[in-house]
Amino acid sequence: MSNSSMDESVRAELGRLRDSIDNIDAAVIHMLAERFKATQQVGHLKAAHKLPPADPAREARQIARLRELAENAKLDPAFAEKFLNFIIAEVIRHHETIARA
């Protein structure tokens, strides 16, 4: 196999893998958008019933659940927890904004 054909096969494989990554990234964004639509509804429901924007007990359960899912999926559970904490912080910020409105 010559270097040029090897290079072409590597380029083709990189392109295939990157296309897959791009598709996954798009799916993640769409799933996050759907998740935030649901959490916005939760925020309006909480505000209507004068409930606090944060629910630490639920958040702790979600983190434990996500860590277990991550372990089962062979994903670093610490990364999964950081990711969920980032999302939870944004959700709470949205809920606080809704409650003030």
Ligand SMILES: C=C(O[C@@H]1C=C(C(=O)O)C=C[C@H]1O)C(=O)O
Given for the second form:
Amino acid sequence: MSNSSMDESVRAELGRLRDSIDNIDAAVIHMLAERFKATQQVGHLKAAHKLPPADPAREARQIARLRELAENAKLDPAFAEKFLNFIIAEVIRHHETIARA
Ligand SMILES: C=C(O[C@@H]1C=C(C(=O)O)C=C[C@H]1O)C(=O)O
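Can you give me the structure for the form predicted in complex with this ligand, which would complement the form predicted alone we have just seen?
Everything in the complex follows now, all chains and molecules, and the chain you saw is the first one.
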């Protein structure tokens, strides 16, 4: 294989992989948008019934569940936990804003 044809096959493979990454990123964004739609509704429900924005017991159950899912999927469970905590922190911030409104 000459240098130029090897470069071309690498470029094509990189392009295929990046197309797949772009599709996955789009799916992640759409799934997050749906999740935030649901959590906003939870925020309004909690505010209407004077429930606290955060529910640490629920969070602990979710973290345990996601860590197990991550392990089964060969994803670093510590990363899965950090990722969920990052999202939950944003959700709680939204719930606090709703409760103050
Ligand atoms: C969405 C909720 O509110 C908070 C956010 C959570 C989440 O983003 O999954 C989980 C627990 C709560 O701290 C909830 O109580 O279900």
